[in-house]
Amino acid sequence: MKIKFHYIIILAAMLAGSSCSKLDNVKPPSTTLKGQLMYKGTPIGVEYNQVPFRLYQTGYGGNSPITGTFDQDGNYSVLTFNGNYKFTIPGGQGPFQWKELPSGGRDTVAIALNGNQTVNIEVTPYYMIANSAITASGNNIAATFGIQKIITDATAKNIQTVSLFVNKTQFVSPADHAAEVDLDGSAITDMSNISLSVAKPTFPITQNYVYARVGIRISGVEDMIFSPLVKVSY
């Protein structure tokens, strides 16, 4: 018994050994996929790690995706193998239309990865926001802008509410931000010229700038869609 209890030791080593020296041959991935939401060739921009993607490896019968989210540029980056994809937002996120199949499932982007890819991702928004100009006025921080309706067709949706958020650091959201003014969608007049304006923010150690970008919230729809991210020095 002792002999054959030393030699299943032996056995059960050698099978150690041999999958370790499988698991180390394994290559870690090491094709970069990156790219960023836009409309029109512009870029689209959202709040921070709340919108997600998946990437789906094609010729693996239920394999799972590869899942991440946005930054608020819009940009995204994923670390994988080469072969050939399917990318896809999930449906009810984002400030835009994904568009759906005939069948009512949600639209791919065929991605054929061999080597590092830059692969930008189109959608139409509800609106965007044109020509914003976010500066120091006073004791103010002052934002003038625009809003184009994109989406007009019965899938058309209005607007909530305008806001411009001011924050010390470069993220800058609803849940990131050290000042904000809003006003209610009903309330804008005239939508090629909207001004708003917020106190400049005090910080427990003074600094002479900070971060600031405007954003809409569209009723029915989680996320919002915002300017692009301004330095405002004073």
Second form
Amino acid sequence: MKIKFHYIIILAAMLAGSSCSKLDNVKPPSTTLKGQLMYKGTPIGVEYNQVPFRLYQTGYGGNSPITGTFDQDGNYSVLTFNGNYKFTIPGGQGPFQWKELPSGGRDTVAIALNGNQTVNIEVTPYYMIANSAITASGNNIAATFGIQKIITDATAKNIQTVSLFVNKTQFVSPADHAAEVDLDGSAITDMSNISLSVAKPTFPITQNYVYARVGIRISGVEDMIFSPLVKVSY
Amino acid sequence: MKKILGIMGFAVLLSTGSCKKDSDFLNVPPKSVITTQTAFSDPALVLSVIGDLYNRQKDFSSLDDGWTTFADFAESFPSDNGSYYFVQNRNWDYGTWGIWDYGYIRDLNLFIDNLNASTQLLAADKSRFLAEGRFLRANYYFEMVKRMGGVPLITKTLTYDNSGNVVGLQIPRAKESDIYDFVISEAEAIKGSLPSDPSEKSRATQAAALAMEARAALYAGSIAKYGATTPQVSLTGGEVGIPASMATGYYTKALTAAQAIINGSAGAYKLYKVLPDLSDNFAAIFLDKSSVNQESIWVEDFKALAGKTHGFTTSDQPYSVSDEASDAGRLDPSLNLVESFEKLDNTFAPIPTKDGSGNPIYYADQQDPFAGRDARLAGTVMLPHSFFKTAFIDIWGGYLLADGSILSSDDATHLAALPGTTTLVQVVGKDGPTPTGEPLRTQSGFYIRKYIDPTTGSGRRGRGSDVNFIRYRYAEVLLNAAEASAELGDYATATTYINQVRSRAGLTTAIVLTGANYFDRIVHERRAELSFEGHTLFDMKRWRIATKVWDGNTQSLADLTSNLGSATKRNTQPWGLYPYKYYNPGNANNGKWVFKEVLPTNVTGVLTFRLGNYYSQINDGIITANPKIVRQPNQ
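Starting from the form predicted alone shown above, please give the structure in the form predicted together with the partner chain.
Every chain and every other molecule in the complex is listed next, the one we just looked at coming first.
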């Protein structure tokens, strides 16, 4: 059989032509919604990947939310489409109180998304860490800080422990740390002046800095609240 | 003329043939499908229908669902390259352990409907099959409520009417207590229609129904009582959580049902006491399928060379006596579990590795450190130098030299020379543990013994093992009765029940349960007796101590060896115990054994049980399809 080159050329042209067409007729999400957990303008630190949020799009079929978790400095970020959304945090999550509706459900924050937007999430934490200072002193990492009790009504909760966590990377949490020191909540005498100190951890590859932050574990609450992360060089 | 006759004859034939109605002609009964009516007319056919339904029951740990269903919770170390996630993950997904098989519930409801509609079965057959169908349905609801809390309780087949409106099919979650009540009431209703025959193990019996009732009522009672300590884990509609006021009622029902088995009214069940060696005897409970075994009540049965086998022995047999070249040693019980077994004087103590002044203890025999303990230790776990099938298993981590360093290698066939010699010798056990953490041989210093089949060929992939999986057994019924009576304040009765189980394990000095010690004692006893039987998670959940036991903190050596008898002892990372051969020629201890506690290098995660793990997540697809379903708390 004689090979007919013009057929092959036509076929190639057709293939090339078809490959140029836009097959994907759905645009990718392009609107960024981001923000941070706040109490009166002060960011709230939490444990990485432990405090989830839900974002429901109203008027969209189905009941499934977009879910995500907060970063350890309380930031969140979602890439999605324009539309009307409702933001909420599931029950029993986070070291703070979230507004409950009289009818029993969890309140939501309505967000009309039209272009990139920053929405900070205002919550009421049980406690806040104030004036935290973490420094290297001799062979130790030392932290001084004060604790402010925010919720004082009938729903107030006690402090279980306060802890100083030290790690070689900037992920610092109960799950991921190289050194830790705890102080029992009942052993705190002066809430405005607490000191914790732990020996510098050693690493297989020596580095002259560590990351550290202090956290409060509140009795009956799963998530801890943290001070801002500090890089301690020595 | 002849021709005409022929044509006439043909025409007659055609016309007679055409007298058959079109519908008859087209309606050919299929030969490959048995109609519902036929199937439910013959007991043998009904048995094969319900055989499929039996097969679809769900167990937490299941021999044919793979060895990984036994592996979690720091009770063992998974020595398998693809399975280290068990000891490396930080926490369990909220969806873990969830089940939601309403297809199975529908098939069970259909089975019950079809049986009720059938007319050709004998009344006795019909009532037994009916009771079996209801038993399987109740047991599956029990499996669901353990994991999910209250679920939609559907006891009829639902039919869609093509109207486009599905609201009638959207059923909200029942209360958690309603599901437990359903399980209990079904067991009460059907027990009279089931045989009371201890040799019937794989089909439902009166004792199986009672055992299910006792366990379900006990679970409900403890959720009611201990749920009060975790008020966050509840929903206002009662879908999760049971009011504390209902605890006494449930405990009473649990005790009554358990006592109905214990007093023999459901058949002559008793503890298995056949072999003189108590450890062998304990292991044989799970191997002996003959009618001598009057301990097992309801089992998932298997049959070798007949198509229903499992690979548990293949996956977990000791490496050096494995029937397959690359299949062995995956499930290695942890030192955490080994240390929890009591000494024969009813006290707790870690396996001694160092004397009072911190010097290592030198043992002449590898089994010496484990001597004088609960016989269930050696019945559950293969200790170093145990005998299996044809040989003693070879577990040691290397030579401990005089200067304190360790000489070892990554495989027993990789030899090395001891200091001062030139002869190459084996420097690590054929069964591990190796310093490099080689998979498929032990990395904790132990192998599993429960369910491991000593039958020739049972470790081969092709043949498989047919050891059965015991779902309900008499020892658990006794422990359920002990727990229920103790919770009701009757410590004397509880003491007699718990001591029956203990004396079978060689703990012949009776313990006395009191209000102060009963909880720790019962938690411990269930761990010693029922480990690797799929109870750990549900026990920790119903007592609401899972968040304390798996609290997300690393487990130090001090944590490991302290508080051994405490119910809330931390258990977040599986430790190992490695034997080393002491090499120091001329020293009195040369050739003796030294033991060291080791956290296997692959253990990098810490078990963290979050409040949202108490009830598994119901996924968004289900909630979208049925908006009446409320979400679980704390997720």
